[in-house]
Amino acid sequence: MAIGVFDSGIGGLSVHRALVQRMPQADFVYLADQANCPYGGLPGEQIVDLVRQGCIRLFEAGVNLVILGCNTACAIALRRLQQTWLPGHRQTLGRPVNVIGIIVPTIEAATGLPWEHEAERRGERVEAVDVVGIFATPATAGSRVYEIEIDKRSQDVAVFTEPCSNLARLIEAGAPQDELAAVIDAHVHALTLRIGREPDRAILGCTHYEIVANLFRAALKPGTPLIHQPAAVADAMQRYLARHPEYDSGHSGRRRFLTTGEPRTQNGHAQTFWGEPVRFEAA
């Protein structure tokens, strides 16, 4: 058997690297849809049913764990599909198979705390402490989600989310550095003058965004932190697969790719993402 990684486009390789760095006896399956790619303005119920039909070519692939390497489809789909479809689909099977992703790891890092941890509520919100900038997709963005669960855990803590229209789509397309720094800037701007203020952290709430951290940093305030999902969601996944021993990720460190799109050796950002040229086989 083995892990399964779901994108819809490069930029969950980043999440897929650290979690080959972490567990390099693994077996993993990694399944791009770029044929769909990027998710983030697409209708909700189309991005569900991309999701859906990417987890069961992954389970097809011997997979029984998908871990879902994008923001966009966390926010929108996962809860949806571990509530409505996941469960049948296990019967079908006849296996245990699950699907998880990368917006709770992201909050436990961002928060400090356990994703179990509820805030006491007070009677008067207290003055934020604490301002946290989000930069993601429209779709992840309009969902709330990171402002809704982190609230949930701790109120010292104010949430301001920015939607990033079209980033995602030139970090896949290889824009050039130059214009996309002119698109984090303008974006940085415009969060901060929604804040009042420079926020004191940020998450880069799409994975696509972990390739060009260097030119957020350039255009946050100097020595903003950065809360990196591929780290945070390595560390998550040791601890949940030492929790669940019924999903074996494998012991011979094999590796796949897939794609929707035009099979191929893929190089430019898909290098530097997984460290060295990937090739992709038709999914």
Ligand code: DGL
Second form
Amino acid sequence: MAIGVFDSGIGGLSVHRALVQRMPQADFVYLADQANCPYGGLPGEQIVDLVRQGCIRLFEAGVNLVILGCNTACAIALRRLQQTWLPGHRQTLGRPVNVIGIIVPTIEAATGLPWEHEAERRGERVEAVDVVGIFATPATAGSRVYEIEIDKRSQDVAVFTEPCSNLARLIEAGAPQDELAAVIDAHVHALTLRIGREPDRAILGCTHYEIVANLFRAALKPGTPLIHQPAAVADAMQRYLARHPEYDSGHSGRRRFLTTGEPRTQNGHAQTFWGEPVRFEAA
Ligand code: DGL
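Having seen the form predicted on its own, could you give me the form predicted in complex with D-glutamic acid (DGL)?
Now the full complex is given, and it begins with the chain already shown.
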């Protein structure tokens, strides 16, 4: 058996790389739904349907555990599929299968840290609110999942989400670095204006953005900590597998990369991120 990683495109490679580094012996199948990418501006029902089809394809490829390496899929589809579709599909397949997400591990990593900020004001030391800036697709931002989930765990954190409507599409299309840098600068600026100051920390709440995390680092105030979603997911995944020995992740280090789109070598951003050319075969 193998672990499946699903995304609309190349963004999930960020999560995939962290998982491979952590579990080099495990077998992985990556599926990019590039025929329908980007998801971030699609209606919710369509996203649910596409994610369900992606999971079915991965289960057919011998996967027993699917990680949705896509914040949009997690925000819009994960709970629906877990509650309404997965139990029946599990019975149809007659073997243990599951679909898990990446947002909760990210939020646990963000709120689990003792994180207090103190500011000097009129000679007194006063505690300032911890402001977290989230950059996400319009669908993820509209779901308010980060605000809701962070608020459940910590009331001392103010969350501001910036919807970046075109960014995943541009990264997926291999837009040049300077074009991406200008778009990212504009989003960081817009978020800063809305907050009234720079965020104390940031979360790249779309896995595509992690592929160009260096451009976010350059646009944010120097030293702004980025919560590292891939590492948080890899930690959570290891804990999950230790608790669930029924999900055998394989032992031969096999990797497959599938796409619903054009089978091809992925663009320069994917290649730079991955460290070598990544070729996807037809799903
Ligand atoms: N990489 C995805 C995410 O994390 C999806 C981006 C998109 O398809 O719009 O949200």
